[in-house]
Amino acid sequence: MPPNIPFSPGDEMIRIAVLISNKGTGSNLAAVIKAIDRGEIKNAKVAVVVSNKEDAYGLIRAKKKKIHAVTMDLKDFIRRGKSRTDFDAALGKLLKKEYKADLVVLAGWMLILSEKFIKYFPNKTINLHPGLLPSGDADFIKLSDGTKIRAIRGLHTDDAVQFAIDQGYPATGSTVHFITPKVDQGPVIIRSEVKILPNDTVETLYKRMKDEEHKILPKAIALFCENKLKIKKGRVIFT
């Protein structure tokens, strides 16, 4: 467990718990840290970053900066005699009432979270998804040309990019959505759409699509922190 932290009553700033895996080189993180240096998001902060690998690129990303880090292993977890959702309802827990955080980010984390860990954190999760959805359970999403693609659920990291070039799709992208109980179903905040080019391979339509992450990740997050998000009837209002 982390060592206590002792935290001031007059600290008003948006206290935020970034989750990664060891997938990537937590280049959305370091998206959102940059983007509250620059103060894009305003009074705000990272306050814990937490994986369930220690070898995830990102926790060094977080020492660096002198951010907490934290590992959680499930499988370790579960070895200790504990169950799936024991181990969710432990991380929220830890999140809330040992870094006092007011919004978690799903900035790459592979493992779906239940009711006992939302129980925690109602609306005030997000998750970046590598693949464009629709707000709810609709099965097909329309790009801005028209075209009907299928949402891309259920599917992680390179093979969500996989998939939408092996559909033939004209285009994909990314979701930053509020999860809920219902997989990759929760009501979305912001998209980027990104062409698919005929020669393009997961690596080079990543890359593009990761650019657009750097951008959509922070402003959802921004958005939050400037309480100009509602959720009415299953659908994210701007106020």
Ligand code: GAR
Contents of the next structure:
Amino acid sequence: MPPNIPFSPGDEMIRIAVLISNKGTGSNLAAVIKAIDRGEIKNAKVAVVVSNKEDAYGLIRAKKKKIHAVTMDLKDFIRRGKSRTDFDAALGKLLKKEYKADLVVLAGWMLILSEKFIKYFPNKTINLHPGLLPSGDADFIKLSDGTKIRAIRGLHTDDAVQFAIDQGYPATGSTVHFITPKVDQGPVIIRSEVKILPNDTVETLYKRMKDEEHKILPKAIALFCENKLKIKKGRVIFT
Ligand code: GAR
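Pass me the form predicted together with the named molecule as well; I've looked at the form predicted alone already.
Whole complex next, starting from this chain.
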């Protein structure tokens, strides 16, 4: 759809696949569903939620909303003699062919996805990361007060939050970015910066980070669905 043309009945809905795990509670999935219900994300629906662990609370949230909920366990796959890249290819194929997904959202997904997956969704998979990232491979990122901190790559959930506290950073935050084969280096769509307070624990800081994640993830998806994101030379351009 060309940019800035409002959705009119008859246009096809953008089908979103949300990938989660049991490391969180699916709170970002819930924020996405709410934003669709409220019309903040237009012309879209969550077509399927996939977890690589069957005890992910997000699967229960999906079922309550009558959304297809699928478990695809990597360990099962390996037990059946398949490889890690077979898993990526099978996941890509499932989302593309069976669920006809147009956009994949990693909202608490813990497995790195290789080119075998990405080839099904080039520039159509976005990741939510609990750390501030630059677009590309720079080691550092500038906070709003001018302080430079090291980008937090390769750490998940609580570990990424703990790292920011341990480093004594004045702030940390979350990033929504397109994925590329280079982990945590894809073009950035939105970041939210969150101040670290003197008595912060992982729990108190992560709570404030998640409150922001619940805003920036739906916002990034809304921009995608309105066709307002283009990628040029490894950077996101807002059209
Ligand atoms: C989110 O905080 C997200 O940033 C993080 O998982 C959490 C899921 O929370 N993602 C990663 O760590 C991936 N590197 P939720 O289940 O409450 O939405």
